[in-house]
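Below sits a lone chain in structure tokens, taken as the form predicted alone.
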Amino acid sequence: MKTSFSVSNAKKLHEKIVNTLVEEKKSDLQEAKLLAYYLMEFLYEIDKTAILLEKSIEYDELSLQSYLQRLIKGEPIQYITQKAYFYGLELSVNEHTLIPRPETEELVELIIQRIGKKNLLRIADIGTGSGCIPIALAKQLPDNQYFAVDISPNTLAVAKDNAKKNDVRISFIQQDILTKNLLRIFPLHIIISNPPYICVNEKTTMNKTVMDYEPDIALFVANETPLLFYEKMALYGLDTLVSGGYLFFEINQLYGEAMRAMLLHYNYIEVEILKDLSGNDRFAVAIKP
């Protein structure tokens, strides 16, 4: 039978979850408090203010403890509420999708800022995981067409209620980009994707946490050709862009170089390599002549 424990007010229960995740958890203050009221939001329906204000809270400690040793275990925040925040939009994610990085909300901004107030658009997300590009964009410019498209249908299901929940229409579609039968969406004036671009001999460099729990098959990709779904995308492109046509790709910091020479060799022009905010390159940016 659950019991639960009365304490005085959420702020003391808040500054409980902050103490043992500081202890256990080692993280740092900060972080522990919005872990902690992230925390709290989800299994209380109860937010930050009403937790400042020392509102009156019954828990379950053992339901609690349950949650807190999966934090402590390094499982990130957003697979256990099954939420994240991108762009300004509640998303939901689970073991099958990424969970969306602020770098991509950079790569939004660059397409909301190159495209202006062009409307009509045909534009097709490739890897498309939650749909948080093509999704935001939908929310910014809602009179262009999005298609959304990936691999795998168990992420597809969770980008299509994404979709819904947000009140934008996306045509999806589930397909390996890989094959060489890669369906044609013709004709399309923009071509965007975050593909898998980490080595696999980059993992022992990469955080316990996206290791263990984020989806290798959205991760990595062979050592020996780092620049394989690119290669394939530039070469879609090639068959589907309208002249004038944009490819904008989020890329590995250490590959700028070769994709901008991978993309000239292909024939685009006005190819850039573009840094996020951290000073890494991260963004390609190219047109079909």
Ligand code: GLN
Second form
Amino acid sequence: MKTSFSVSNAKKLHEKIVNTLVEEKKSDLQEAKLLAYYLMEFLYEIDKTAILLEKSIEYDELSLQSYLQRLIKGEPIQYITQKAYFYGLELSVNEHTLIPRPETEELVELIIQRIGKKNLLRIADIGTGSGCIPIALAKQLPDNQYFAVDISPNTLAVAKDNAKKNDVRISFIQQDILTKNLLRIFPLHIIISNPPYICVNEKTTMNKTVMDYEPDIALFVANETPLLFYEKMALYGLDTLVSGGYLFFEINQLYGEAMRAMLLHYNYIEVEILKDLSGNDRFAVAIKP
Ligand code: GLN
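What does the same protein look like in the form predicted in complex with this ligand, given that the last one was the form predicted alone?
Time for the whole complex; same chain goes first.
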């Protein structure tokens, strides 16, 4: 690959990157500044303080331009740096995992509020992705036993690496929750899931960046069966949860009432549909009788 080394004052380079992002990506100034800090930290291992102190750095203009083009095209910075932050933790992410969302941090918060005083619980997260949920919980509530399930070996590799880097113990299990002969993790006190919940016909309303870069398998469900994964987990819960055990789900805002009806249909009690900070139905909590 051709190289084109230049030396620059870090602050000037930061300004140049910001201008490019404002002009070509149409980022607002705040977003452009943040993206430029993350990119420079990733490429040159230089933090914000060193940038503001106008340290001089040697950089490769051609390589920088290729990273900028990726951002301009809409690739999330988290996939470029392969890093995301969740509940105060640093996690690795790649094309096999969703980038953890703030709503999912709210789910973790909700679970901690509800069960934080108990311990020695057996907790399973189904469709764990980057492992963000059980890793954050294990950090906060270490005296429980955690299981994390995912269909994809590539995704589980990322989650395992994240658990190791964050120094928590989780048992990882590769399986498809929709399969008939499901491995029975028994007994469980809590089942958590943020499964694919966006219907294919909602694609038109979605941010292009999400559709272009994040894994479809983690996002989409057929229009005819929006509750497919939830129903399967409700049944799994009837089989594996202790009496008084919990389901905690992140849900599609359009299906709050359908979710409540489904959970009541399977005889769950104290069913609650809760809103996220944006005021949308986003979480379901239920207890096995
Ligand atoms: N909340 C995610 C989004 O809006 C979707 C997560 C999911 O399907 N579980 O992109």
